[in-house]
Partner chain sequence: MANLKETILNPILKGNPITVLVLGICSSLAVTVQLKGACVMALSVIAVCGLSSLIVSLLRNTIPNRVRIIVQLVVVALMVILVDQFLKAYAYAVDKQLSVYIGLIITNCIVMGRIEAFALGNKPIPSLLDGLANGFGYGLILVVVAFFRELLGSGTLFGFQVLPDAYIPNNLVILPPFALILLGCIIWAHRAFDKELQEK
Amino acid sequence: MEYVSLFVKSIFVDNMIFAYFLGMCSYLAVSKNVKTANGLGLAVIFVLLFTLPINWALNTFVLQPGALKWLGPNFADVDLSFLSFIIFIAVIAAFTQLVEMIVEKYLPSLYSSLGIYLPLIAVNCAILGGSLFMQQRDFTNLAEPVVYALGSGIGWYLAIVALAAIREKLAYSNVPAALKGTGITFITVGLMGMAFMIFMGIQL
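With the form predicted on its own in mind, please provide coordinates for the chain only.
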């Protein structure tokens, strides 16, 4: 039940987009059509699902104060937490490069559609935010960061695909000239954010 609660909350209540506004740059830029949004959303899920557990293990057994005590009593007072940002970003960048190579090789049309925003997953603050929230939540076993990563990725995926679907419909709608493009997109995102605030009242 604890894992189900964590999974549901990470999708709806603690949604990276609508609760913390993380990853907004690529969220707005790549949500012009469903196909491209679907590809980027799946890439974000993949990167989160692999990097967050790795970063949890590094944080638990290497970075946090006293984590190196398994090496011996002389290392019990070592604190490498100041390296967290650098290590987390290095792991994220490595997996982003892997995703980029896979997409370029097997899905060249999607690679062309995503353009610069695919490698920008490495600096997507939703990905780094997942690792930093993992630190704050102080997960006690590997299953928790895996569930949290999957839920957070799915939450980001649902948000970008939903916006892309709405924007495709808006292209055929009678939108006032002054609001076409960015204007109506900001309004739509604001309304979606307010709709997701409903989930914050759920007690799990």
Given for the second form:
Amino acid sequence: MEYVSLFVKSIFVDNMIFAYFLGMCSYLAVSKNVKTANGLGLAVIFVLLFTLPINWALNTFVLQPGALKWLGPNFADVDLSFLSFIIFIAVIAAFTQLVEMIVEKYLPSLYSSLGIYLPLIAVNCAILGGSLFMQQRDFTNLAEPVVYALGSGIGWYLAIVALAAIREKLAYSNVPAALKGTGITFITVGLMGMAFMIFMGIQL
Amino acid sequence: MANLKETILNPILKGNPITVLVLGICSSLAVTVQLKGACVMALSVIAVCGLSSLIVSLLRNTIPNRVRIIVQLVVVALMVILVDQFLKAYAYAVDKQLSVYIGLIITNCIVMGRIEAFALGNKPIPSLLDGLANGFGYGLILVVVAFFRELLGSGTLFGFQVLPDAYIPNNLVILPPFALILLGCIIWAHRAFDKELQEK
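And the form predicted together with the partner chain, for comparison with the form predicted on its own?
Below is the entire complex, every chain and molecule, led by the chain shown above.
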């Protein structure tokens, strides 16, 4: 039950886009049509699902204050948490590079449809943000970060596909010249965010 | 020299990273509830952007092309760790308030974008100036958004009460979606003045 609650919460209540503005850059840049938005969304879910548990394990067994206790009593009060930014981003960058190479070799059709977005994901704030929020949340076992990663990924995916669908329609509407493109997109996202705020009071 | 002037002025108006290039939105909206947090964030981004552009520019002839993204990320991450440790030591309350958003400067597209587009192909001094100017263009928008949000949302500026007690703070302004709408309006105003920037 606890996991279901975490899952639903990370999709709707703590939505990466509407509650924390994470991954905004690629969210705004790659949401012009539903097809590419779909590809990027799936890639984000996939990368988040792997990097978040890896970073959780690194955080729990290497970086946290006292995490190195398993090496012996001398290491009990070593605190490496100041290294967490660099370790997390190295894991994420290495993982995306690895996935890119594997997909390029074995799944060329997927690569040609997704190829450009994979390297972009290394600098997607939603991925690093997921790891940093994980560090603040003190998850106790491996299942929690996996569920959290899946939920946040799906939340991000829903948000980008919804915006892309709206923008496809928006292209035919009569918007003031100065507001066209970027301006109206921001206001649309703001209104979508307000709609998402109804989830905020939900207790599970 | 005219070129250097162009390098500094362009990112602040014509090529502003937020309103024109739409980069670095992620962190810019969440930290603009209060003017103080926005100023600290702006200064941090200016420092990280300038220094990492300088370092990457110094290393530009030694970085192999295939692994350049990782090298750049490591340089930026190092700078962010320095800034974060500095804030933890001298401004702990603000650092707590900004929470993960300081760490997220690493993936701020402005920093990576300037390194990719400018620092990899230019000498150290212009790269440093370019980084600083882009950080400044970002900070400017951040401070403008924070000014309106703190003024309308809490009736204060830098924590001091400015509006009279009769003003009832508008709670909508503090909520995240309003930042997006406000930014949309800033872009609207900017493009209404500068017709060249309008999208067809």
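Bear in mind that the values here come from a model prediction, so they are computed numbers and not experimental data. C-alpha atoms forming the largest set that superposes within 1.5 Å between two forms make up the rigid core. Numbering follows the first chain given and starts at 1.
*Asks:* For residue 173, is the C-alpha shift between these two forms 2 Å or more after core superposition?
*Replies:* Yes, residue 173 moves 2 Å or more.
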